[in-house]
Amino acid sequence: MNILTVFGTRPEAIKMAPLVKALKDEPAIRSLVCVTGQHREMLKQVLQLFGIVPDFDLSLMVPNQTLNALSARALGALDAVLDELRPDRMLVHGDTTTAMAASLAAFHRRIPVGHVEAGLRTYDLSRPWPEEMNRRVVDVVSDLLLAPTAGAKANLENERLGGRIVVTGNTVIDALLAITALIDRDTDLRSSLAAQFPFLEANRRLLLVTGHRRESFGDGFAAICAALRRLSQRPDLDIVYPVHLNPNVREPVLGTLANRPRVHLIDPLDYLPFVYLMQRACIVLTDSGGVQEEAPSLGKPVLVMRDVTERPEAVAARTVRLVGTSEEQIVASVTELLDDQAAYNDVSRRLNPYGDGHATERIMAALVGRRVEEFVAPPIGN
């Protein structure tokens, strides 16, 4: 069986890396990898970290590219790959423009699509935008829906899409556990990672920030930056913000927070040092979907700068809180966790409803026809 795995961004690469490795090790499968190269440098370091060598590199990204232009270029380039390879199945991940375009290209050629991380929903096409639409398109054309949670499976069942649904857990937990194990057992690596952040002080707590969502461009990012400026007044707090390369993010962040004491605006990080910072952080403030899944595995409270999330399980488990992009709400929520130990303890339990490190095994079983023991999340309250 020939399987073509397609992805284009760093988060996709991280989440698909354990599966790509397993596909290469499966004798019954000829595995090929195609990258669209949306985020060239950010993608490159993940490929190197996990030892992935793409068979096809489409290099689609151009400066100031619109979503329509990217979609059109992706459809055309991927169609040529499919014409050459004629795979038995395509695998895509998540909710990116790459995933949407690749699944549509495969559908047009009647190639079965397996969707890793299927079924996440907010049921609001404007949040996250355009990811909510992208994910729904992929689910509609997929015949194998690899849902990370029982809630995602329920969404798919309610929509009556017709594909086979398997609850697998999320592959990002597989990747995270592999990387944390590497950091924990390699003292030289740990020292090397610590040396990348000499500005961090042991007597100050760390607030790790990531923010890049399109729906927050403009007023949303202005409010986020204002909140971080106020929080930077605390002498007991270091704020580290790896700033996304998009100018809609960099301009307000640098304009408001550059040269603030104890605010460290750094370039986007490779995955290894980012995991190290998550391990070291006291609180994670983010609008990222993947971080909502990863940080609870490390016992870190997560404050999500969005009004809705397609990942409600951790909110229900109280390891994640939605704080939106309100300046007052962000400041109040971070301050409460810093100053109220009981509140902090309540959201820092190691309870992860998104996976147990065996998602890849379940996906492989589903692909080759072996029996699948579906993922069951730990009960809330344990």
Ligand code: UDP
The other form holds:
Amino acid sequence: MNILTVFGTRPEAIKMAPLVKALKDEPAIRSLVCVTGQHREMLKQVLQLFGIVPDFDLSLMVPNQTLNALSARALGALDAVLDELRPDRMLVHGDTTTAMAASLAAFHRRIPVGHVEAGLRTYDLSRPWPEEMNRRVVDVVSDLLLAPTAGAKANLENERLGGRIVVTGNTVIDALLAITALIDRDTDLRSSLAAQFPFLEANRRLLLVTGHRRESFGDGFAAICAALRRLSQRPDLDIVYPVHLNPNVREPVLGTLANRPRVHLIDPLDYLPFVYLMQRACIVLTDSGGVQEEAPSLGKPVLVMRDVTERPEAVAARTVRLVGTSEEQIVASVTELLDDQAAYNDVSRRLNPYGDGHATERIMAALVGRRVEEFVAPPIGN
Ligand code: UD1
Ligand code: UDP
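Structure of the form predicted in complex with the named molecule, given the form predicted alone:
Every chain and every other molecule in the complex is listed next, the one we just looked at coming first.
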């Protein structure tokens, strides 16, 4: 069976990396990898870390490109790849423009699609935008719906989409556990990671920030930056913000926060040092999907700068809180967790609602027709 895996951005690469390795090791499968290059620098670092050498690189990234230009070029370039390879199946991940265009290109050629991380929904097409549309399109055209959680499966069942649904857990936890195991067993690696952040003081707490959502461009980012400016007045806090390469993010963030004391604006981090910083953080403030899934399993409270989330499981368990993009709400929530130990203890429990590190095995079983023992999340509170 020829399987073509397609991805293009940093989170897709991290979440597909364990699967790409397993596909290569499976004798019944001839595995081919196509990267669209929707991201350039941020993709390269993940490919290097996980030792992925793509068979095709479509190099689609153009600085600040429009979604229509990217979609059109992705469809055309993928059509040529499908024409050449005629794979038995395509695998895509999540909700990016790459995933949407690739699944559509396969659908138009009647190639079956497997969707990894199927079924996530906010049921609000404007949040996250355009991702809520992207993932629904991918689910509609997929015949194999690899849902990370029972909640995602329930969404798909309610929509009566027709594809076979398997609850697998999220492969991000497979990737995260592989990286934390590396860090935990290697003291030299830990020392070299610590040396990358000489500005962090042991007697200050670390607020780790990421933000890149398109629906927050403009007023949302202005409010986020204003909140971080206020929080930077605290002498007991280091704020580390690896700033996404999107110019719509970099301009407001660098313009407002550069040269503030104890605010460390750095380039996007490679996955290994980013995981190290999550481990070291006191609080994670983010709008990222992947980080929302990773941080709870490291026992870190997450404040999510969004009004709705497609990942309700950790919110239900109270280790993730939605704070929107309101300056007041962000400052108040971070301050509460920093100053009220009981409140902090209440939300800093280690929780694994998104996976147990075996999602890849379940996906492989589903692909080759072995029996799948579906992922069951541990009860909330454990
Ligand atoms: C994309 C995904 C989003 C995902 C995010 C992860 C879409 C519509 N959005 O958003 O779902 O959460 O990736 O980060 O698919 N850039 C670089 N180098 C890079 C990457 C980006 O310079 O390595 C700059 C370019 O100017 C690029 C811009 O960032 O045009 C935006 O990148 P794009 O992939 O379109 O969107 P993201 O905002 O990264
Ligand atoms: N990440 C990283 N370096 C960074 C910030 C994030 O490697 O500087 C990782 C993070 O651990 C997670 C993934 O990138 O696995 C999330 O990517 P992103 O926030 O870009 O996208 P999203 O998950 O929101 O789609």
